[in-house]
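Quick heads-up: it's one chain on its own, the form predicted on its own, in structure tokens.
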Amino acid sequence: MASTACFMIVSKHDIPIYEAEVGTVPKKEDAAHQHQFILHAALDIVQDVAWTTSAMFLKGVDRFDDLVVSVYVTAGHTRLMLLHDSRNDDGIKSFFQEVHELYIKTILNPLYLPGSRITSSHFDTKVRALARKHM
């Protein structure tokens, strides 16, 4: 596994709906907060070469110091975002297409609200999962 992973899925709308630091447990306190403000500054990067290309599958948008940023966007325009600082494409790829079937499956429970955050516990414990089997 990546020593270094935060992913998070955004709705179409810019709103984070689930958020895990998936890699190992960051040393600083303020390292999960300096994650997510680096996936959050990529979101415009994303934006703009998600128009350019009809790969769904974006790798290394963006950089900062040795973390990548690759993207899945979805057809919906959901955006999957892993920060990282591992070399693996094949297996980050295979990650956001298992996450991404996850994904579909929880929206398509009646009981979840388009655009609302994910709080399953079994969506968590199933990406958490995914990230150790591919990373």
The other form holds:
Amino acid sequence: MASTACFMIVSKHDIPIYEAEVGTVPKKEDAAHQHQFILHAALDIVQDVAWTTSAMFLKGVDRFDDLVVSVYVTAGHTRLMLLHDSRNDDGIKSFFQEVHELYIKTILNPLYLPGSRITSSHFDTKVRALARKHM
Amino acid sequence: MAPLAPKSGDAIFASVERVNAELFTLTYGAMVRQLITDLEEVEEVNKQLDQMGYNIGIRLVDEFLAKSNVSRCVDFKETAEVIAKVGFKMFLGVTASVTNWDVEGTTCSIILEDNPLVDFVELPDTCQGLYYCNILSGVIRGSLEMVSMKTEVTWLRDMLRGDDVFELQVKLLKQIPEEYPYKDDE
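Shown: the form predicted on its own; wanted: the form predicted in complex with its partner chain:
Next comes the full complex, and the chain you just saw is listed first.
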């Protein structure tokens, strides 16, 4: 089954630091921009919801047509955002948890400046592998 | 009779004081990060790390000799073995191996398969020329210089650059005879 998914990490200063299209649907030129737009619009809702619960995983905070936005807020208020059309909640949750671990490893790297773009190809490969595994 | 040189540093490692590995790794990382910010050029950072290592080495060798009970080494081969088996174990908690001797017995490679300094580290594109562990080469150079061996230490392989192990080439340039600070008849 083909699915659409766009994954993005937003730093606590609202700057996107990592982005990946991880869906299996063939790429469309304008879709990437649309996905960015939807995720961007969801940031306000995330901000409101994040402080009402102690859970890190906020599922389905926003929706657009049949696309759903799920978010994982880390303790440092970095947001891992996923736009998806599948309903595999457990998979998405474990995807977030494992990406969170990867993200922690990345920020422990002394040569990475927190809040800057994640350019590591190792990180990119791992995230894409996790996306295939869980969604 | 002088005590026999220990074959490994396990016993000493068990008795010396230790710090948390992550604290150590991140402190070293923060230091390298700061050097990169301050000096801007990775070449300069490499030099600075080497110099810092040298300054550590010339002091560390005394502590090493005091605590490790190693006796005088008969040749450079034994020196290299002691550094790899006892020295690395005592101060870094890892054991290195010595290989690739040349025919004269003056050049060898110290191979580190495990290096606590580089946990979490990944070289970004902007730091490609950096020898992240250059402090180690400085330490070896400094400590050998204090025991009258002039050496040259270079990195041949680096795991951060995609190699499978760390390889340090240690080349003995010359043995400096011990000099007395004054003449007998003065």
